[in-house]
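In the form predicted alone, a lone chain appears below as structure tokens.
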Amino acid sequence: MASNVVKHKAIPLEVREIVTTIEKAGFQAYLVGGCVRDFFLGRIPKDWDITSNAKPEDIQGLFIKTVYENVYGTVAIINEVTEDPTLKNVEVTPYRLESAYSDRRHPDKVTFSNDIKDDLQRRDFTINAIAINLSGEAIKDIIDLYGGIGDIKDKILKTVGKPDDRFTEDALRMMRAIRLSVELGFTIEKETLASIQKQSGLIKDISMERIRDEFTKILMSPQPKRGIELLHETGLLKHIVPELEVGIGVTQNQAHAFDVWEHLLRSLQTAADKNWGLDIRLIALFHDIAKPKTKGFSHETKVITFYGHEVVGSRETRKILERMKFSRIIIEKVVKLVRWHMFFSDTEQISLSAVRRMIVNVGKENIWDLMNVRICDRIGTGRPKEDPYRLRKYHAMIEEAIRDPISVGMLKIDGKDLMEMIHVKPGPRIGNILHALFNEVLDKPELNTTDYLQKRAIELNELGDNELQILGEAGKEKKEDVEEEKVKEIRKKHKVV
């Protein structure tokens, strides 16, 4: 049955060598954890490891190469040159014996063990307490203690014996659970939810840096909006980003749907639909977090209002985020895109020269992931999608305003060599031979090199001002005739006028 479910011609060639090295030896040798639960869900494991009744010092005594930087037995053997070039290193962990966890995180004490069942039965969820010994040219066995198999069949999510133990022992393990949720699309059982509900409150005992990592894990996930759901509903949440269970219940105007909470996580969905990175992911789930602060109401108009939440968003922002210890990379790029999200409204009131305005705010690198921005925002309204016309005046817009302008500052050579080359005054003259081979460049791009412009330069030289001005008034005409004609191709191509 074993071998039907796994194919063992699936496991990199380095694993299997490692696992065969150790068994050599005299020891027993199982892969375990995530990578076997890969392997049932038909998933390429990220990461891969052995566990052992080898001793570290047996390990290193087996490789070449090897790190052992830890107190939990684990040995990272070290691959220079691998058949899969992602594949850097395997670690390979003694089976061992936990003590209790006094810092919600760590193990006070551990001890290695001769029993694999002593190893399994320390593990977080079933579906990751499954271990497969890979002797010989099949897979020989597969320890099943806890019906991981079965959980994973029925794509249920819960620990290894008490959920309230394994939780008291490693807080983190809540936020685990929901991550691994969403990632796979599993329900978490309800006895394992139900004790995340109890002992939200340890997250606390837990490093920012840690929490972080799960969740930008959760937000990278398939299924983000109900990965922030689960958060909230288990209490765990409000010790995260509490500043997002304030917008539940808020109400917007006419142009929502649907409440700020509600909003920001169908931008995040949005989002995560269109497979966009961590950063839009971000300024969509915090773009509105200011709303509940800056919310009122205009009794002229008879609308809610929210000035300046934009603003006031941008510094909750960053508040949040240097609070969860992201980086400085990140953080500016999504603090940034925050404060000018609400920049796009109608297109026919929208100038070009504001839209130039609102790239040098921006940045050129991320205009067009502020209008992905855009993209999550209106879909998170409820609306189905951005308006087509809209959207395409939008990018037409962007697109004529980042291009580089049809110039002569595009030629080899500038005023200041041609000045020094046939010894003129800055006056018209130096524009007219400047323009009267633009004109010439226009026609012929090859012919845009040093060289041939220098000589062009001294003989166009030998003209009298009138002739000169002609030539190059000639030059300026071109140069705007190109320049309308890129302007048509650019909104011919986005189909607006």
Ligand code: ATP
The other form holds:
Amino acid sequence: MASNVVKHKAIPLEVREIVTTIEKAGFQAYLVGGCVRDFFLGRIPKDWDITSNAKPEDIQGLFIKTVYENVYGTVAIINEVTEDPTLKNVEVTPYRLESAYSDRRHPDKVTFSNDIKDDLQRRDFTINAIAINLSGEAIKDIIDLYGGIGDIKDKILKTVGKPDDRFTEDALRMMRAIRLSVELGFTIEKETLASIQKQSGLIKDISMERIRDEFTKILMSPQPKRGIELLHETGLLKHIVPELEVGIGVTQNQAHAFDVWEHLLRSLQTAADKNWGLDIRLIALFHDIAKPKTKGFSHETKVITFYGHEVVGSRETRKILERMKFSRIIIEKVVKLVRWHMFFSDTEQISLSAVRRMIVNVGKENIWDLMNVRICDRIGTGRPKEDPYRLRKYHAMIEEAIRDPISVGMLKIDGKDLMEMIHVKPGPRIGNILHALFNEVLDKPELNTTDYLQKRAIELNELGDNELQILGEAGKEKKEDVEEEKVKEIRKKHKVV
Ligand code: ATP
Ligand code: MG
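Return one more block: the form predicted in complex with the named molecule, after the form predicted alone shown previously.
Let's see the whole complex now, leading with the same chain.
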């Protein structure tokens, strides 16, 4: 065991205090796993994990608020005062040994151990199998039995022990290898990679929920394109989303430099480069999924066609996402935007009324994302960026279509109130009174109070039909002027005409 005393600032006081508390009670406590790896990489960990020779009951006795979590004996120490999400629950898990994995998913039984070496040996990759022991402000001890620190320096992902054994024990580790390699930008070591290639079929035994979680992390990494390529090259993808591989070698017309597969991966990568969310990444990945099925040729125009691919594609996308057990919310949004992804491509068709109809189709809340999908799609074809003027024009049109029109509905009084309060009979006078009031409110918004409007309505009601009509018409004209002004402002803001 190395006995370096490394000073550190990166490990939060709260975590160090937990370690100290466990040690004062006479037990060992080490930080281990992802947080140690991230610490050496200078990255902020997602969570802090501690491993100890104390039993779960011992740990529970040492802290005020704990939750005993699972069959592995993990106890979560709850911190209710911290603002930092990584400190809200710090997990302490007993050292443990793992027996055989006859189902390739779960160890047959979990045995607690007294030796940290056992615990490090059961971990998946060398970079995840480093333990550090803290003493106050300093790192007192680093246990790195498998050369994890060296592999972190060399950016190499390598199993603890023989890869064939480790992937047979738990086949999800194959996806974890790819996920970690694209998250961290590490290379998968040769023997580890060859082993995944050899045993990729074992992934079939893993539950869809676990596969989905790793798949999601691959998509959310900075290099999802590389991640999907690795899934394909290792043979894993055909057990997860075989529908994607059908696009390999499916060529397209002149506008596209790439086959369907490459285009989808580039679209996905664009979404990642823009830091967009899982929904957009899934839409980018699946938007042309049905192109292979719908490919045709028009003898008239001599071009390759994919008629209806967005309709067939949205159905196929639904099947894939349901099979992968994605949430209802994600499925509905992704399917909807795959269905309508062609909208912003057909530049001739885009008019203000078309944008309005599209907002009805995808919902106000999704229209900007539809634009984002369009950006992924376009950059994914390898063509240069959209003409900036045209992009600004689309933005202006969406804003124009999406905003609430100005109307007498904004008044703090309505036709029904008028009829009840000042006994105006149904007829054109009501509309004229409302528009006359609206005229005043457009000039002076502070007049829009029930009190004032009631009082003023009574006065207006004294006027003759003709006089009232003139005031009403003036209100309608003012409304149109203000509308026009708003539209001008939007266009000016986006520098379009
Ligand atoms: P993340 O940053 O995503 O949290 P992580 O490495 O911390 O990455 P976790 O799933 O939180 O991943 O797992 C914590 C630790 O538990 C890992 O670092 C690894 O040591 C061990 N581990 C997790 N899953 C496995 C597995 N399937 N087989 C063996 N060890 C595993
Ligand atoms: Mg973790």
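Numbering follows the first chain given and starts at 1. A quick note: this is a predicted structure, and the numbers were derived from the prediction, not measured. In this text, the rigid core denotes the largest set of C-alpha atoms whose superposition between the two forms falls within 1.5 Å.
- After superposition on the rigid core, displacement of the C-alpha of Gly73 between the two forms amounts to 2 Å or more.
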